[in-house]
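Let's start with one chain on its own, the form predicted on its own, as structure tokens.
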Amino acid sequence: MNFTLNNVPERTSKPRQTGFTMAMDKGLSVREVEDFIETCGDFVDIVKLGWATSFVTPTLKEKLAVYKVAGIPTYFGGTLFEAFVIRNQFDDYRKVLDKYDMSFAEVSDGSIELAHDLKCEYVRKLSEQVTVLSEVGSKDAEKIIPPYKWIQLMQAELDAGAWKVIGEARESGNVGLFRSSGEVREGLVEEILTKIPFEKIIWEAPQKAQQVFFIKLLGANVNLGNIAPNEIIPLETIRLGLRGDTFMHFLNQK
């Protein structure tokens, strides 16, 4: 940091198993990720190629290059899974990891039906090549999943292997997690934290008044997703209670 403040909340350090940011990359060029890795490098744990993007990137293995020097991981967005796995060619998708030096998956069911014996059977496969990010939750908003139903499947792919459970809720922040209108349904998230630790998920929380809350309801070292690359620096300030949302909060803790 630029300076010392008191009361500021103790974050962890990299590499981070609670506290992590994972940034979401929806097309960067090699020059921007560059830049990005300047400014925001140290708070940023791993990032998300969003949805397919990877099929498209023209500068796919320079951009992978970049982000591997400076230390931080990537991996595919979960739909890139779900197009795979649709077409019949998931033995395709593990030579892509392979070929892309890959170290980390997601497995993710949001847009496809998969039944959820074959869905974890995805993650035990790929938890013997990869660490696996496992998301659960739909990007349909008219499907609406009780939350004792999101703690079984949460518990279940962690049982097959994911080393951390991703919470739904889309690049937009309106689905899954959240009502249409960004708000986060707070009796869901409760009721999951009574049974999956909260070290073990990542929230999606791609919009100011998520993060928000999860950092008030959890603290400062809450794991969190889908942030764009523009939104981790206030992120951080969020975090450390640097920003009027949480000034207060942290002012007079410990």
Contents of the next structure:
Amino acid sequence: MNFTLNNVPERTSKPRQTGFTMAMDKGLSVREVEDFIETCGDFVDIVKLGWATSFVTPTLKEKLAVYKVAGIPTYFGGTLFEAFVIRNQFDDYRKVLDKYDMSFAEVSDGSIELAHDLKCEYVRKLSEQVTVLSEVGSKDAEKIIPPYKWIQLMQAELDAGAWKVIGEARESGNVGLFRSSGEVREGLVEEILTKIPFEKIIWEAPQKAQQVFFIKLLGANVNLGNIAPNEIIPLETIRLGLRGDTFMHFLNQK
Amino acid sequence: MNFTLNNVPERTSKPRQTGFTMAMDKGLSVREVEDFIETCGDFVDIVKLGWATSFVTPTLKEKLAVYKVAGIPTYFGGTLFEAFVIRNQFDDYRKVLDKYDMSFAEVSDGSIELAHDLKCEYVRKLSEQVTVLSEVGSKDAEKIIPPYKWIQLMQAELDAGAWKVIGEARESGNVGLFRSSGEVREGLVEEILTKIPFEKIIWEAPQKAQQVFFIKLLGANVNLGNIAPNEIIPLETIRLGLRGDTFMHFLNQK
Amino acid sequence: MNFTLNNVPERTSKPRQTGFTMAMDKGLSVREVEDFIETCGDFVDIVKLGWATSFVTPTLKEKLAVYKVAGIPTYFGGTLFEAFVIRNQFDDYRKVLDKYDMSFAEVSDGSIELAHDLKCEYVRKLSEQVTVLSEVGSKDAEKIIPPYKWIQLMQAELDAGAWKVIGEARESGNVGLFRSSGEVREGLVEEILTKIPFEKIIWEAPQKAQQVFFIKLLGANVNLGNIAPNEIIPLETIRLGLRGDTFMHFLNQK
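Having seen the form predicted on its own, please provide the structure of the form predicted in complex with a further copy of the same chain.
Now the full complex is given, and it begins with the chain already shown.
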């Protein structure tokens, strides 16, 4: 940090199990990735190439290489996994992961119907090859999953070998963990936390008010995801109580 | 494309008459244009320098040159045309187009009152010099044009020599084709399509939900415009059924 | 300007006392700052490193140097000042300003409670060291300050040595001068203007409709702040009556 300020919350350091930030790259150029790493490299723990953007990105290999040199792991969004699965091309997906030398992958069912046993089977199989992040929640705002079910799904996916589970919100933050207005389903979040360990969950929280909610509830070192590249520096200040939204929150705790 | 996926909608290729994407550059730097071309060059068919931003852009010549080398045509937003016309400087505008070696121009009346005969006369005159895109719709949310009138205007402008007609939406997507909430005027769109050929229309659709509407209604290869540079890759995935919003749509058609 | 258009409002030139634009940098990389200066350098009078983003910016010294070479002054957002003050580290803050060779600083109380005498005392002390911008308004949407009080606070801070006073709006434009919807508190603005000279005020106005309001009310050369880097070119066109929103406004005045 550039200045010495007393009583700033202590942040975890890399490799982080908590206080973890997942950024979403939805089409940065190679040079933009370099710029992103220059300013945010210390604050980003993993980068998701959003949904199936990797399919159309012309400089995919170069981008992945730039992230790798910087020591920032990457993975393809779950929608790419689903696109292969629904076409009965799961084996092709495994080859893609090998070809691009990926060490992480996401298993999700946000856009497709997938029997949960089968989803867990995919978690198990991919865990032999890569570290698996599995995502719970639908991209369809109409499909409401009750809290007890979120817990069952998350626990089963962790038991199947998922490294962490992700709570769905999309790029926009208006499904899954959130109402269509972006408001947090607070009861859902609190109920999940009664059963699933804090450090095992990554909360997708693209909107500032959502980030503030989780940081106030769970502290500076909550795991957050789907953060836009230009919101990583702002998020870091929110975690540290150095933006208006959490400024007094951490001081009042002393 | 980077991976082999079955049953992905077929996209047209350049030079495209359908499946055409018009991006809006509202002030990119030369280096940002280079980055944009690197990631999106294959997916962008024409770039509009939004409204009269070209008037204040310090590196205008350099930017236009970078686009030209990449084979991506550019044009000045219709508001620049209107700014010259309302000042009785139309001849100056023709000289500007020559000076900057433009091969496309937009004729519009989004901010001024212009008798339609006269507008068509401008389309005719500019068509001798460049390829003309003409735009229908007001930038004023209060001015509602009924569907039969949209059709009359569009047809007359095509008859006058316009290469394609553009449906107005502004950068924000809340006028013209859309309600102030951004909701599509569906009846208007459907009525226009009964008379004006699909390939002759570029629908300005800056918001994701608007793009999804047109792609679901008219397929992967609908012509869309006013796409922000960082939304070109996302749009391409929506066209291909590789984002949640259209994921099942194309598969269900098989 | 690139073209010759008649009857375009005359803009002030640097160093500007009116027609002043303050941009907010909330985490640009060094290369992005270079790009920003290339396209917007002539239109930006001062850059604020938003709130306490300077605390976590890894390339802070390099960024400040690039702005300095371009002749664009910079300052740290008021939240950084408040973070030092609330920790009884004001002397450390003065050293930070020296260490980074800053010639401007902001005094604010948007996130903390600060007796107004004391705030003015900070304005006085810092004025010995740098040029002070002081900000009025809370970041808390619940704290409504009545118009007569805004005037008292602004006048006292100017009397204490502030170069200009800033009306609070945050990055989002939904507190202070604005309602939570972003709508302007018009009565407040008009009442302030009865007492505080036009050229002494910088209105934070991040949203386009807010910029349009102030330009229509006060002309092309109103001082505006909290403008996002990619909105500087658009703002310049609004000031010049070359975007739909103010297109007829200036012409009708002739």
